[in-house]
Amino acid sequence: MVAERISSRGFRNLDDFELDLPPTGAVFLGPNAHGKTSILESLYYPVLYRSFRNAPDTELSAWNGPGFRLTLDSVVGGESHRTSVGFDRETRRKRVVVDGVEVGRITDAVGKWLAVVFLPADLALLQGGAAERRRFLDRMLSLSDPAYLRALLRYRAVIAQRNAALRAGDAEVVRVFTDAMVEPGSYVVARRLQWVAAWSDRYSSESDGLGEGQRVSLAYLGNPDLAEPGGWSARVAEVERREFRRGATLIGPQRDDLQIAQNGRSLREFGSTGQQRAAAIVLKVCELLTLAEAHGRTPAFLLDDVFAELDRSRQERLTARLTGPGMGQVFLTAPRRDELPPAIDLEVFRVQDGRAYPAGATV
């Protein structure tokens, strides 16, 4: 899976632009607030036709412009494909179209074009709070597995309309929606078990390469017995009363967490920063070789500005794993040429005032 173009117009503070990308990515260079995230985040987008950053469709278009449109050029197991993307402001309406046949609905496109993206903020994996790690999974798994994407859908609506229910103190009502979340919630619960107990070790091996050296691990924190319908009928009795008290629903995949831990320690509470970033860093390789195996093809992999706060050894570490087994695609972010390790090998583009364009030179 390789981008070979992505062209844009009227897309965040991006002059309009269309680049030639090689096959085995690039580093985009620049100051700080000049765009090169925002050229990620365009290649981003057309992965779920949203904004890495959770930002709307109306802040993406330039500042009072008309609307955005994106179109990426792809080759995907030696075939080619084209997928254009269009925002209008006026009507707030998106209009997706790949190989010239608009979709009907976004999540009929999602997976045709796959990519990672590790930024800054992505800090939260290990020092958020649970609904951050549980984004994570469930991004990663809806991108993997088409029916996890249902039944998530299917199981957020279910609650969304149980909570309802349990505000409003209708018990009749309420029972309809708990019959009606326990297929879809035991799909998710167990997709998720199923997920942490095949990576943990993967996920510790990850880290040893990047210079850990002790065991870093991953559980599940919910209750394992929601993986099967069967399970439910009990944990609801206990929480009942309760949930009409609170006029919320008490159990399920919506109440789990992913713990990343050390030792047995929990890096969100004992990890330094360098061990949190790392953490999530390997979480994002994770996720990027969890795609590739459900898709037989590699995602493209994003990464804005991942050098930063990583001692020279993690960097070196880093920059032979980026380049190692299982890698495709890689483009890379920084402010200057000298915060990248030396082994780096991607051609450059320069980010200046909105506008990118091919530096002449390797790095």
The other form holds:
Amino acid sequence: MVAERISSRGFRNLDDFELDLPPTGAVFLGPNAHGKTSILESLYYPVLYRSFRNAPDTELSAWNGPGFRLTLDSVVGGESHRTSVGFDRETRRKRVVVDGVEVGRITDAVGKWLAVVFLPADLALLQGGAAERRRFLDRMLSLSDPAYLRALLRYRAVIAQRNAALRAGDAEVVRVFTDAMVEPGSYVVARRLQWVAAWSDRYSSESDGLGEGQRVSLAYLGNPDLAEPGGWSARVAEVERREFRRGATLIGPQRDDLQIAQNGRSLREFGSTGQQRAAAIVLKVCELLTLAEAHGRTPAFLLDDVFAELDRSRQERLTARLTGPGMGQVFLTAPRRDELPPAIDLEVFRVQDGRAYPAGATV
Amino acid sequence: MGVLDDLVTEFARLPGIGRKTAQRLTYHLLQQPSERTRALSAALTGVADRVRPCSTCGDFTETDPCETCKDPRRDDGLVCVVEESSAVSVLDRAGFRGRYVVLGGHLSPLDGVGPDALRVGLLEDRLREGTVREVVLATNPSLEGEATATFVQQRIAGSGVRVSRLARGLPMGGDLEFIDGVTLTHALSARQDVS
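Same protein, different form: I have the form predicted alone, so give me the form predicted together with its partner chain.
Following is the full complex, with the preceding chain placed first.
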């Protein structure tokens, strides 16, 4: 899938913004706070219809503006599509129109446009707590399997009710919600386990390709019994008394983690920052390939300031990977041209004051 | 605060009505003949004074027991359990001719709604009479509605009465292409033999 044109009005610090996008991708150069990341954010917005920085829509609207509009023209499987989003600050209403038809529920529009983003903050995938890695798994699996998203939302709603019943100390009601959590919970655990089993070797070879060495492995830290509905009752019986004391559900996918290890040692604890950054990028590469396999088309890859703090050889290997097998349209940002590896062969735009100019033009 | 503000505030308490709509309703009332407004006021007072949950089924009624409970043509062996009064007339229109129990809500520990807030006791009373053959659980197909159905099912599990739940599936006149995924998954798993 290819983004052909992005236009926005009132979105972040982008001025009335219109840009035709080259099919292979582009590089956005410019000083900080002039709009590079906002351009990537506008390209990611129609994936989940929310910000990749978890910013509320009111924050995406230009300061004191009435809201924003965003239109993405794309070509998917040879067909042209137009996705438009309008957000009105006063009513807080969001309208999504796909190919001229307003969608009733935004989840129905999710999956039509796909992108994967790497932000400098994604170093938290390696350095942060388990919640960061669960969020990674949940977003990727939700985008590749609608049944996963349904199970996940259902599971979260059940857990919220079950925790409230635990706090109220009502065993009869807790039992009702215990029954309700088993089916969606086991689906979530099973799909996560499947993904880790299927991708551990590929993660290792992608990592090797970036020069990070072999024997990097992924492991799912959680009880595999919970992948089967029949595995829950014994575990619930073990922890239930503590659950009443704590007022919280103590088993299930909301407590699991994804471990990334090299030679058996967790990169979270033992990796250097460079290794951790590379490992986070490899996770994103796997996310991209996973979505591509699930949908039969390659998402756009958005990388914000990815070359910063990578040494030259890592930069060169990453550059080669970004144009390598399984990759599609790639959008990069960097503060200056000399921070880009010379081998990057993408059209360059300069971004200043919320506008993008072809690199040759004078501002 | 004057009476105008009071009225706006009271309207704004109603579900689905914000402050702006509340103001519009208030000004609308001011512009119509005062008899109409008095008639509305009398209707509201009447509802507040005379409408109560039926002591047999829990449905709202002016007489106790309610007309549905008094109706001798209904099947005493069939009891339908619903969350709210509004479901009674809907199921009646769909051709249901048994008795009802209106729970008065659904389980939602997050909102502080536990078993005590539901009228499950009315169902248990009914079962003790010994005439009931089947209980039909017709709570809403939401998480809380389904949890409530499970809860009721567990409560009456020892009674020996047949317990059924409304089927979940395709709406009539629909187009498969536009059915949401959850409904379609249920319809697939609950598919029926035709031969």
